[in-house]
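A single chain, nothing else alongside it, follows as structure tokens in the form predicted alone.
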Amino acid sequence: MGTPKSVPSFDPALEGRLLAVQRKIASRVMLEDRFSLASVAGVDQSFVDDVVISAAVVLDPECSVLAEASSRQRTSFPYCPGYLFFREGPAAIKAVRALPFRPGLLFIDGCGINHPRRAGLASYIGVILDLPTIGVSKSVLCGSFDLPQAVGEAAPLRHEDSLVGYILKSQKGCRPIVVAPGHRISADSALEVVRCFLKDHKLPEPCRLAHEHARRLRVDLLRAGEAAL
């Protein structure tokens, strides 16, 4: 998705309310391993103007697609790093809830605890749905790290003296990805699981297939020439 040239600012009262919500979410995040790989899902978003299109895909351990679901709804919340849930979260939650069954683990395109307030999109969705979640993103929102060089190599991502995820070189010729726990999984297990679901692409299969599904839905909506819900 595109990033605006400028990042909007919020009035102090609104920002205070948003920060309070994030602190509440962060206080409920669990980093113990309480997940299953019997079925895993990915969810990703795309946009047509102010309409958020969310696509969820469930896979078995061999990466065969078991189910798909989607949602779309309008948003008035602007793009702003660190506040992604308020823009994309409601549609993503709706898409996951539309799946015919609950997956044992959910991959999310976004941050988990690798967030200034430990409340990235993956942590939000995990807490609200009470699902184990992993955040997989393409850029670092916060923290320091040494850049991994070899395919398969991972380097710790640390923020304020805490391990918040890993930088993983997932594919030759591609920039590394960021892997972080969202909820009900540890940082080390999140990295191990992501490695298990890497095939021949930069992103793990649940993320890649959810992204492709969201892209197809966006193309279909554009072709239909309608953004009305």
Contents of the next structure:
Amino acid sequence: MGTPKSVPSFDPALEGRLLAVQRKIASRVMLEDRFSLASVAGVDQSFVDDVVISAAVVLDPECSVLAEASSRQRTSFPYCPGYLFFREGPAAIKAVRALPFRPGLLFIDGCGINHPRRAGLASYIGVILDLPTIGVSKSVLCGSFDLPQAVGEAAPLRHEDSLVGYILKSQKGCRPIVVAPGHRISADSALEVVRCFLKDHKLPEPCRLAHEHARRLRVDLLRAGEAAL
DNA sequence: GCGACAG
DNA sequence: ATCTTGTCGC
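Alongside the form predicted alone that was just displayed, please also present the structure of the form predicted together with the DNA.
To see the whole picture, the full complex is given below, headed by that same chain.
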């Protein structure tokens, strides 16, 4: 038996506005390569009820940490597949803006153009900040593909007759990850770049370190909470 | 009508 | 995402 997953359901008027926003974002997405690998930031979120904690960790090409920043704020928007930006986006953007400089590329935990309306979290953040972004996720929201077998192998992810990303077998014993362009980068380049930042883990270093940092901040917040009691 | 469904 | 024990493998 399994627990039913949340179902997307909004007030018609609200949904209309959300879809309009996504249409606008999708129309502004650029897939031409216009990024730099001098500084690559991973961005990820953790939660404590409706408090969103976002962490950004910037690495150089050798994966040395160049900078870190974070943000924390409440959200009233529920998790709903296809509308992730409205829940996690604001906090993520705030964390990136808190960095001491603008990274040459962002690795975002979530979809890019591999989204029903080509407006995943990564595309959204890329367009809003006018920064190159790649969406890295652990499961597929939409699209069809063949499972890659050997470690290092990638298979194209297609949705509505177009290539929207790749399914990459990043590590043995792990389910493959999903790599897709968010903004200002092509699908092929996104795959190539992610491979460059892949070490001995399932996720590329920027994502792994950002995830680690976000979780550490979550523990800190929980401990601060019980200390206040 | 019945599933599927980023984090 | 988060909640959680033990367990399989390098």
